[in-house]
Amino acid sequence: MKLVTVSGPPSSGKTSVILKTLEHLQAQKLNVGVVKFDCLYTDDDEIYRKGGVPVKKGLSGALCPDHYFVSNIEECVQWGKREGLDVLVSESAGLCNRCSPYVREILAVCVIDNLSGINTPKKIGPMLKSADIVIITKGDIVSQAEREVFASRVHRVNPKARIMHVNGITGQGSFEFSTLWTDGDEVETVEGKKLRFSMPAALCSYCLGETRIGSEFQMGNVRKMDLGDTSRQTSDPMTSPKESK
């Protein structure tokens, strides 16, 4: 079974691109499936079912999406094997533009759209910088010059990635994209494999349910802005160094 991890900002067109790409694999009589990771709500699983694609949905709720992903991806791989899938796609939304659900030796895809803003590539972290393939969507809405400038900004952030343009509505570009999904090694398990980038650091009082505001209620992994006030320095040994912004 091949495993493909797809991530990207919300509403960038991930689901539409995946569906159009899977249609080409289904036409080749390959068994395909999707695991959809999200935070609070998604109905994308219904869209996949309507397309005849087996799907499982997982909502992280109050947990960090990256932590939720890495805690469940092995079970998802085993589900795909039980279903007899040839290709399993993991889709997750990088809600904070920091998420990095990529595993070493597993094809990593980031979907980003032309309408997100010319500086958006610089605002996205490992989700874009460590991807093997970057799919740019909604190119039919902007001019050729705008498409070229945006693609150039993406290339600056991740010069090693293959950049492709795919239309999630018409499917233009999805066939070429689908040919890359069957490359690579078969995946029996991801047990013992490593993430390409560390997950966001988060272990503070607010992670544990604290709702009160103020330094006396802030414990654990806390990072402060340098606003020129040195009168109050944290003495918590677990607190990270102050960050200048």
Second form
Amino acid sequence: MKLVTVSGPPSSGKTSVILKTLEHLQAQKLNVGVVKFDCLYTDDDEIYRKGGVPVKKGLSGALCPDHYFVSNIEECVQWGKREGLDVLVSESAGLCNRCSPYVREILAVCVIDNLSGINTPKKIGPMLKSADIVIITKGDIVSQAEREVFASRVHRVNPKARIMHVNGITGQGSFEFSTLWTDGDEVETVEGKKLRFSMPAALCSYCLGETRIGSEFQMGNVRKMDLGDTSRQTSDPMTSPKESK
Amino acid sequence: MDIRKELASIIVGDLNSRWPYATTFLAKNDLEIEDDPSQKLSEVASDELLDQLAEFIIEMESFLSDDEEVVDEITIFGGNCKNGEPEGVRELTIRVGEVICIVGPTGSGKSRLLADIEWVAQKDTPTGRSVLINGHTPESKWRTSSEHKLVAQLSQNMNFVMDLSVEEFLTLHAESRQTENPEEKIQQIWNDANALAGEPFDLDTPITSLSGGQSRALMIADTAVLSKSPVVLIDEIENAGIDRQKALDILVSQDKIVLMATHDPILALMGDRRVVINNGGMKSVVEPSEEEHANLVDLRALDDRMMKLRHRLRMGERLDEV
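In place of the form predicted alone, the structure of the form predicted in complex with the partner chain is requested.
Full complex below, order starting with the chain above.
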């Protein structure tokens, strides 16, 4: 079984791109399936089912969605194998722009759209930076120049990635994209494999359910902004800011 | 990686002879280096800046070493129709400066033909077509590199979405293309666009407030001058607010191959040839006849009459007499 991890900001067109791409694999009589990860709500599983694609959905709820992804991906791979899939796709929304669900040696795809603004490639961090393929969507409604500028911004953030334009509505580019999905290695298990990027340190009192605001309720890995006003800075060297640019 | 290592140990005095553009890059990032040529660069520049410089050098080197092969012609070898039968046109060569119209019913396979060209198909797409560039099998960069896109696309649905003035926007595009003489190019695009659009606009007009005709004019002039893609695909050019013949002339003058999907008789007759698509395949190639060209005069007169009627409607007149 081949495994493809697809991620990207909400509403960038991941589901549409995946569905259009899977159509080409289904036409080649390959068995395909999807695991959809989200936080609070998704009805994308229905959309996949309508497309004749077996699907499992996982909602992380109160948990960090990317941690939830890593804790479940091996079980999902085993589900895919039991279903006899040739290609399993994991789809997850990058929500805090700090994580990426990509696993080393597993094809990593980031979907991002032309409408999201030219500074977005810089903002979304490892999800874009460590992808093998970057798919740019919604190219049919912006000018050629904006597509070129956007693609060059993506290239600047991730010079190694292959950048492709796919239209999730018409499917333009999806055939070409689908030819890259069957290139990867066969995956029996992801156990023992490593994430491409470490997940964020999230060990402060708010992770544990604290809701009150104020220094005395802040414990653990807390960092303060440098607002240039020394009189109000925290005195604890363990929690004071290590400013990084 | 090697460049980054070299940067870590290089002394300031050697920097300029090694990479002449590096000093300018550092100056742009507020780092002036001139005091002590024996000083190590890594002592004055932060790691982050050195990372950025390394990336910049890699980009510049690949840009400078790029002895671009100019695309003179594209040859498409026919494959199969949707029903599996071989398509009518077995070989079609299109040269720079040509305008080829693509006609056929909706869903007939126009997009697939264009996709085959863009992907430089090598019998590995559903149609089984193959595409040659300048008579030989193309390099893989046409597929893999975002810098070398074979096809630029213009369609009626496209809009500007960035919050920038015309000048800022063109500057940004020129920068991303690493264009030489950007000011000159920007001036040229602006002049061309204004010649195309009926109503002139200024360089400081926000691109999002351009009218439909002005936007289309700017997109065409910009694609002609700044886009490196040798093939331009146009999905119709609406018949309002833009001089369509001039638009094609501008593209052709910049050594583009123009492919135009259209149902408009006037546009179709402006092309050098037209490819008829049916049932997923290229059915035939039609060259406009003398008679067709002669009819262009009548068609333009008809068109003109329709335009005048539209104008009268807008002005609140009745069309009791046409």
